[in-house]
Amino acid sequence: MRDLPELTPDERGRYEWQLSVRDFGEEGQRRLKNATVLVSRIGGVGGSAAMQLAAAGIGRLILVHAGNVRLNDLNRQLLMTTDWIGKPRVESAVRRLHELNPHVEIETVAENVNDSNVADLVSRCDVVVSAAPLFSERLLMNREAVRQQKPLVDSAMYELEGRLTTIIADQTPCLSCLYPEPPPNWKREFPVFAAVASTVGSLAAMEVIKLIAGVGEPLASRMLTFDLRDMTFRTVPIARQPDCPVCGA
């Protein structure tokens, strides 16, 4: 790992309440400051993850999302604002995140993850947060993260349900073990409340913090699922598939 940067007096004051978290402390904070996290995309789930990571003091974010803010984004995409409708999403995200924490370095990519950019994007981060609405993008990120041996937190939701797992190359099942092919007839637009998306995004951010700072146990070889209709949460084991084309033997 790179030499850990020191905390400034302002950073010590800003993160004072989390520096006392058991097994985290100043070293954990310095590890966050030293880390780069790639988030694709920054809608309801990914945007909430980015916001929580910025608040926690992550050193650098790479935010990947194409297109401009639309009116129907505003029920869930908390990094977008009404006055930014018609302007690039990534610019709204930078503005909002720097209002929250000016110490975070932010790189934006105003396009979606694709075959031509995925290898470069993953190579420039320490952890990947996958929150794209399309399975094709998720599977692409999964393949590249496993190939480059970068941890990936896959976070998803539908209606009032959410799910989350952490993929660690050579240790856990990957997303292709669970979904060898994109589910048929899946559409990028689906029922969503901001409260559900924000719940998943916050949980994803916590997984990233745990991975970087070495706190607690990540969701390795486990999937967290929840249904907010009746507030049921459960963690289920998931198995690696020997014939998986991405992580199998």
The other form holds:
Amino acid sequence: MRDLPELTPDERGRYEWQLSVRDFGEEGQRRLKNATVLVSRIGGVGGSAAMQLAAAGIGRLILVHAGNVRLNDLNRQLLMTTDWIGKPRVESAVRRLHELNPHVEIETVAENVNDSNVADLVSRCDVVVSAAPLFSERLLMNREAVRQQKPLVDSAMYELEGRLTTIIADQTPCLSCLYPEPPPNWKREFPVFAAVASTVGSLAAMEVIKLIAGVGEPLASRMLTFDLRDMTFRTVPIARQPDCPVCGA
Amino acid sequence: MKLRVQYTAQLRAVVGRAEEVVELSEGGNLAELLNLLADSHSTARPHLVTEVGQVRPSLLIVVNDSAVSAREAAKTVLYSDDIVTLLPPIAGG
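Compare with the form predicted alone: the form predicted in complex with its partner chain:
In what comes next, the whole complex appears, and the chain from above leads the way.
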């Protein structure tokens, strides 16, 4: 506790409603303030996760996403705004997040995760939120998070469905255990609503908060699947694969 | 015997339904079920099995409340009224 940063009077006021959460308290808040979370892509899912983490008082966010805001981002990417079309997504995100919480330190990387940057990015964070649309990026992030023993919250969506699991090296299955190969016929653009993306992103943020503050039970070795079409939520047990080339269970 | 098969995500879109009841021979296994489904739904075939009829490794399969990996599919005997949920990989965006 002594190594954790103190809360300022403004922060005590800002976080008043969550400081009384059972098993969280001032120590939990100071743990959040001391933490760095890497968010891979800040679109519908990652952007919503980043917003929830900023509201909760994460000390530092590293936001990774290439490209400029496009018109068809705006049905789900809540950190982007109409007046920012044609300008960098990460700049829009910083502006929106600092409007919400100026205490959060934000580093932006205006490129997507790739072989050249992934090791450095993961080395500078405590937890990863993986929310990219391409499996090449997700599998790369998974490999590096497992190698560096950093927890990773894997979050995904499609149409009215969402999925979430928390990957902890040496304890849980990793993404390669679940998906040893990129899926066939995966289309970069797929049907979805912001309400679905935000649900997945908010659940991912809650997992991050739990991991950092030591509250509750993480979604380890379990996958949450939900379908908002009929509001069905279920968790299914998932297992490590003995010959996984990444986690080598 | 009759089984319930539930489709999710892209599989639901290509099959055109969320669920169906499927007839499988007594003692049939999960790999046989997936090949049967691939034969019934040609557009779903690439999501279910490989070109040589092996269960697609990237397909998450839940039988009742237990996940079953592709490699275990041929050894996983199914029973009447089992519920098989098929979850192809999805991502963010």
